[in-house]
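One chain comes next, on its own, written as structure tokens: the form predicted alone.
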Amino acid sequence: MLKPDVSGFYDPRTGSIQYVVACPETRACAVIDPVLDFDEKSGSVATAHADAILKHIERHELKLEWILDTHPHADHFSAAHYLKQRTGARTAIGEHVRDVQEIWRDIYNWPQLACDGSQWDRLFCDGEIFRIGNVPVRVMHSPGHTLASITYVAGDAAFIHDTLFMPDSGSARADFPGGSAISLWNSIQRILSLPDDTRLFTGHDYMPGGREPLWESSVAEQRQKNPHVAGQSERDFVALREARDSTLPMPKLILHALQVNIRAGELPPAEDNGRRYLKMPLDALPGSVWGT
């Protein structure tokens, strides 16, 4: 089997991981989940983390073919269309984007947002095979976080974005809107039975007891160590992992985000000022937990 190289890229501010993976023979690569820079207190974008991936496929004479989103994200803005722009590449995400589309459409009372996935260029199903070079990267269907999740899996790398978390930081939250804990651990039973070697490239790391950010385990690793997991029946998961959500509150950027994600990362057009504006519906999540 060939074994991709993955380059990580850890966003501090986010918690978020970025990769790039590329190809051994033919040094095509694919950029994952790569993130946009924004600070909500002033409302500024920046484009560091996404130039820093762009240096790193320059510095290694890499050839970007794909810029993947595992899903639309809830706690950054994707830079998918900042580096279709610069780059060319073709960009991606799950079919059931749409669903997740007509979900936020009626939350922003959006009627003329297109929630046909279009502004993708390419809409993955369950099952569908690519490539970066001649790496053959097989896409699982992974719902429970959000609707539209996938997992990328390239050779014996599988990419779970916000699944699984790192062994000793268990799953991730399954209460957003379209969100399910019976399917989150449905995608994660599906993810579980991959080779035990498989190496698992989560989506996000808080350094729990505060070490240094993580991102890379094995199936054997999940299924031994992961309290979620290990030893958990299916009824077990859902009650944990509900009431573990009932605390949370909602990530700080997820009304900021979703109008961003939803569109490939496309920022809103500039007005007659030349600005640009979010749109910030009050009351949108109820009973979602305050924040401090």
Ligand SMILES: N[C@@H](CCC(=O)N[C@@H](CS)C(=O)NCC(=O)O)C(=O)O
The other form holds:
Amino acid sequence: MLKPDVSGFYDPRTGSIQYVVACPETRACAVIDPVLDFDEKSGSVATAHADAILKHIERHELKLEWILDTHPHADHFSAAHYLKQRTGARTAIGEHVRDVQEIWRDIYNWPQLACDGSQWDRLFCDGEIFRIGNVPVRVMHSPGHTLASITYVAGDAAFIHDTLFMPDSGSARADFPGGSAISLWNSIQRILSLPDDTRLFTGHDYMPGGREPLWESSVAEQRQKNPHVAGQSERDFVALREARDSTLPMPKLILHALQVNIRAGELPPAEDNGRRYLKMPLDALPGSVWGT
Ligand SMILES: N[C@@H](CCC(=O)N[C@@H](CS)C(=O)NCC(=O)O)C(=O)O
Ligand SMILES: [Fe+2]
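The structure above corresponds to the form predicted alone; please give the structure of the form predicted in complex with the named molecule next.
Next comes the full complex, and the chain you just saw is listed first.
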């Protein structure tokens, strides 16, 4: 089996891992889950992370074919639109992004938002296969964290985003609009049915106990060491997940990020003064600090 070259790029501000996945035979590559930098205090947007990825691609003489997202992120802006503008590569995400668009169209009261996924070049469905150079990539719908989440299985490497984190860090939350702990359990079981030595690349690492950031594990390691799966039943997992989720505040940027990410990372259009604005719905989400 052709093993892709995988480079991870860690964003310490959001604990996100961005990947460049390259075909060792053709030098074709894909970017997965690139981050557009955003400082909510100043409202400033920057492209340092995306530019570092472009530099890596240039330095290694790779050819960018795909800009992939695993799901519409709730904690950072996607740099998909920016990278497409810079490179012309195609953007893609899972087809159920349309359902996520409908949820957030209502929250933002944007009846004019096209909820057909037309903001991306390609929408993948479960089981679909495409290529990064000579590396076949199989798409696995893996909902739970969001309705639209997909895992990219590229050769012996699976990009599992926010399903399982590193084995010492359990699993992703399932309490966003459209999230489901049972669906997350089922998606995790599908991932764990991949061969034992499949390289698993996670979407976030929050450095528990102050250790260095890590993002690669294997199916065997997850089965043995991750307390959210080792020895767990579906019922116990759902109880554990829902109990933990009820204690988690919403991500700092969820209301900033979704309005950008349901448009493939394109920022809102500039108003007549040339400035772009975000929209903040009030009282739309549960999980306030005062518990309402
Ligand atoms: N403190 C972070 C939390 C981000 C967050 O909720 N991350 C999601 C993935 S998008 C998650 O699953 N977190 C699990 C956890 O915090 O236990 C923030 O405010 O951005
Ligand atoms: Fe996420």
